[in-house]
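Okay, so here's just one chain, in structure tokens, the form predicted on its own.
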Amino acid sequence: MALPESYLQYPRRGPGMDHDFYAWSPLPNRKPIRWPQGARIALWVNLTVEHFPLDAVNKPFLPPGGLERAYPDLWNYTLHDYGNRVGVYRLYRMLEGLGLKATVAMNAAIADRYPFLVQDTARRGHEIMACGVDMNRLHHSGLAIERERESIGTSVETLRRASGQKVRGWMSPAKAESFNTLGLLREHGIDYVCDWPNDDLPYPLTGPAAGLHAMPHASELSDLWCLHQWHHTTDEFAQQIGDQFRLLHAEAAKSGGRVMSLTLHPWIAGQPHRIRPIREALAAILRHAGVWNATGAEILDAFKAQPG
């Protein structure tokens, strides 16, 4: 059976992107970035603090790390709860011992269930970033726009009230979006989004997302993928952290500043046997000159302040 002629017709065929959310912009063609104090690397440490409801329906897909056993999946539920009860404070102590601050992505459900955790995170000087309502409220194109608008508003405003911060950043649960997500984030005063892992620097979004910037939030260099999904050892993960830094540091010496993002989940990286290798990898980074530890909002402000 022959294919109809319409099968080969595609209105976006040609150079460039097949959407209107950002312009094609190869990194080598851009003007070099200069970070504060002449730093080569903006070191952006990210923690992700999530709530996976026990009655999750996992629609339209199972989020990475989600509850996958038959109801009630108490084993997975309590594993995640360990991160919010124990692991997150272990990571905070590690970071504070190194003199580092982080951006902490949180579901709004964390503020409802553990308001002290939100307040304590802000008190410690970490930035809070919105991460949806919970890990059962996924954003996707089958979601009605009013329902998605309500979810984003609930997440952002709940965390703003609980933390006292402006909450300028957003990461969607499971990094899933609909075609409406970015425009709705602008409606709620969000400045940067972490769902697009396609660069080593921030870049402006366009079209319905104009005014937002995409931030290079680590997907590859994440304990969720390296340790939980790919089953690497923590020593291998620590080596990957060092390898990532050394290459970016060398590139930055020739081509301008880079962002190095590291993503940690308290229920994974906050386990006792994993702290030492991660701490040692971060300590090794800090022994190099030209490292600027910053939050997502600070990196975005420095990027937007670049001349020209």
The other form holds:
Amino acid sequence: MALPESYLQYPRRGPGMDHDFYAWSPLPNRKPIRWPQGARIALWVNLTVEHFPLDAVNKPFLPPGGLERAYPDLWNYTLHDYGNRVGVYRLYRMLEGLGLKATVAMNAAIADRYPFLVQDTARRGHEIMACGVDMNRLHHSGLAIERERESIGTSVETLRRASGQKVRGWMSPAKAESFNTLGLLREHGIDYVCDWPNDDLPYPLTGPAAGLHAMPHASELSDLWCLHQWHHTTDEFAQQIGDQFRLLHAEAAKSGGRVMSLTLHPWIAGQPHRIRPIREALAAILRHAGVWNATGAEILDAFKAQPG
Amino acid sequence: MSEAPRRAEPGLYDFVPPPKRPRITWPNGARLAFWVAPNIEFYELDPPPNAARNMWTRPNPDAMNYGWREFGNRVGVWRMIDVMAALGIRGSVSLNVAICDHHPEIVRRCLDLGWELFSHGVYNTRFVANMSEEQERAMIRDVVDTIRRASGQQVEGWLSPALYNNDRTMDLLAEHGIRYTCDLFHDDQPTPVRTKTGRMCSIPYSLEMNDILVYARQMQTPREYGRMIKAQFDQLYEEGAESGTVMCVPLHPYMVGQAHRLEPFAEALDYVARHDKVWLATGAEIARWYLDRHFDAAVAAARAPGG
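Next up, the form predicted together with its partner chain. The previous block was the form predicted on its own.
Full complex below, order starting with the chain above.
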């Protein structure tokens, strides 16, 4: 299959990025961030509460944790439901015991199916972030813009209504976007997006996404990657949480505030045998001075309030 | 269009097991030549398709996977460079040369530290598979010219993007003055590579020590990676007393430069650097030494009767 001449033509080969969604910005060039209370680390705990419909189509790709087995995949369906019934409450109790609040990404389907869970999450003081309609409705460039606009509108409005919160954050299901997603999020009053794991600090988006910020929502330091995909033990995961904190804490002393983000899924981290090492890793972090636990919206506001 | 005939053997090197090899020596009596090869890469958000390989597993734009790779340039590479600089370990950069255009400040930082730049193609989203010979030549010229313009260096080493090669690739590289390839995994020592023209050798790179393969394919923890580097080093250091060995640590800043991975990596590098019979070298320094002092003897050993 011969390649056309255009295979060796590079229209975006020049200074900066190869797209217009944000500007190139190496971390050492940033102005030092000052977090509230003089904190070095903004500790951002993220939970992801998802609904995987039993009639999954898995198109255009299988979302991580998706229903990969033959229909009806009760194994995976009920495992996710375990997270939404039991695991999420085990994590809420753990967080409350540590005095931590979290940002909870939710599919709108959670609000339709389990309105109590949405209201209770808000009542407990956690921030709710929109995560599409459900895990069967992925955002991708094969989706007509009108369909995607409708999905985003449904997701955001459903969660705003159910939670009573503004719902300022967005994570696409499986962190998958189309070329239109960022612009459409802005249309729907979203302030920050979590799909691009390219930084340890917030940064502004540009072009059609101007006004939005990207937030450093952890992909690598997540139970999904470390425990589910890579089969590390929970102790090994906890060790990495501690190692990440130590490095960021030291870096912040020299270079300004950092965000430490940790992502947990109730169907993974919410299993009984996993709670203790994760709780101990978080407790060890909280014994350090200079840790500010905040939600995504609070971190964003503090970032935007930095003197220019 | 009929496909080109396939060969049953690459035909790039000879079978010369350790008992038949001339002894390799390194400068100052070192037993082991240690080099670190960071892959500094640019992945395009919307690259053109190639029937042999497409980078992204999701439709363009694959925000998640693109963002993950880009972490290397925005964040990881700066941390990785600081760790290496603090230990006095120079990098031999496997460079997607479009980095010279997109992010020249990364290249400048590497050059300020005296690092080598070698070729990792133009972008990590363009592969030589399915290129015509003319296209492949044009791509090689682009790489050689871009590195010369950005650094004044004459590129000596080559690692193909995603390690894709055509049957003619090594001949074309030798023709363009490339002296070493990193795409062959047949040995722990340099070996001659058979090309139509020029003198080219293989310098051991590594699949086993490659951070992306250790973390994401073997799914090991950062601390296990540190232990693996030390274990690999201990064995090759011991064997190097008989005949000099090479150890490479191939890196990807978007992997090793994550905050939770830096500390165990730095500790392993420090362990290596503390040994006295280690030559902390670049890929080109190892290749030049080998080509000047050992290449001819290795070719002769391969031709010796009774093989």
